[in-house]
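A single chain, nothing else alongside it, follows as structure tokens in the form predicted alone.
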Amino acid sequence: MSARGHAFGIDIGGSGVKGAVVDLATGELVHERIKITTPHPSTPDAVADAVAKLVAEADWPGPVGITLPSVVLEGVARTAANIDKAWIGTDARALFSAALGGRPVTVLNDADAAGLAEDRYGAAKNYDGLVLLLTFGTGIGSALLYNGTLVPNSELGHLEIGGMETEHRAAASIKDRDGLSYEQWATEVSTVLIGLENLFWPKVFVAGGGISRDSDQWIPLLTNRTPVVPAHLRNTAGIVGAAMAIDAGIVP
């Protein structure tokens, strides 16, 4: 599915559609990532046009892996976070394939893509067993992997812990909204992590999202028992994971 060990990944977010060719041996981008501003409104047709422009700019002829901020089942978007609600029920795989001239397309959840990338190339590459990635942002995205195999669409941000959805308790946006110190916010994150580790017993938590850049200010304050490590790939993780999904034949 890849050319010379390379594959093309695209990460669709609320502000940008970003893509690049990825070297699957190393997880590194072969060139500077290409970014197109996410259209507003971010309707399926408008985003598909942006994807087509990005692939044309890269002059990439092969299959394409694409992330969506959505639960994706058999190529169909079932939810819509930070994209237009018209995505719900859209056959995203068929839409993108048509926009790209009928070529093969793989579509998966954005946090799942980040988890794939961090598990193989990033923060969790030296861990076996169960790896749990959490992206702390407006909400909390999650990816669950066992020995490199993805369990797609885990959506643990909606799991209720201590009488509250985890993302309503410990998303980075909650820290900003309520003016919490890192110590106060770390207490909420610890509550979430303790609840998750009691259910899943992971070998490691990988903490992603923009707030992971400040990991030295809050990870040492956590009180759960499982190691927590900051994500390494950051803004390339979605692109890398999308490219990996092509080569692995992942079909959520």
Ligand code: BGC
The other form holds:
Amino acid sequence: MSARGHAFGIDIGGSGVKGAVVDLATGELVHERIKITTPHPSTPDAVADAVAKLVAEADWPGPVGITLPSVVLEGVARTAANIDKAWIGTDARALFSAALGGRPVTVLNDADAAGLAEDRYGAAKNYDGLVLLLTFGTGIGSALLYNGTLVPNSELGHLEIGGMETEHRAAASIKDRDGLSYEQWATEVSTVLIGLENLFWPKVFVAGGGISRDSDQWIPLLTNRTPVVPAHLRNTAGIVGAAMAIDAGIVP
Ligand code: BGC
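Instead of the form predicted alone shown above, give the structure for the form predicted in complex with this ligand, please.
Complete assembly follows, chain above in first position.
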């Protein structure tokens, strides 16, 4: 953390590379987030160029936290969802650090970053014990936190529940693809949440992803027992969580 309690976070998604300086006392962005369209194809080198451009535009000289829609171990991407498959096996930390003049970088999964942010500043800030965040988007991302400590790379979107991978059953993209009503989609989400709560017994589920903006249309329809609260940070959670990760020295 800088003397002023600020850190820089970047969230890499299928459509945009977004970043900003974060005030770690409040979890708020210090300026409007900077967004660069994700290059296509989203190869490691092309995305690293976009990251370097973004950090230069922000005129940020220090360490940087960066998310990827991937399992990340010791800085190396092990999977690639919605980005170029060339990421698999790439040492993302070394690549980004080199693109940023050798400065310290940490890289973590996108949903893990959102979980860190919601747990400290957002929807789960008043819950202790186990918090399980799910992001409903093209796939389903997950973050498991116990008293604020992240259990990284949980990948529960790929857990089979009722004979189907959860993200194939209940991602927001499935609702769109199959033209499901909120009632129909909520039935699938409930199946997923019941399966997860019977395995993990979290205190609360945090529902993130774009569809959490319409949470009043579907959270009341859910039939599982654990409380489900909509994410608060919306499109800044990844940036804020990435900034928290570099500040706290989290290396998944
Ligand atoms: C990936 C996760 C990612 C999630 C959201 C899933 O398909 O496996 O790593 O967090 O999508 O982007």
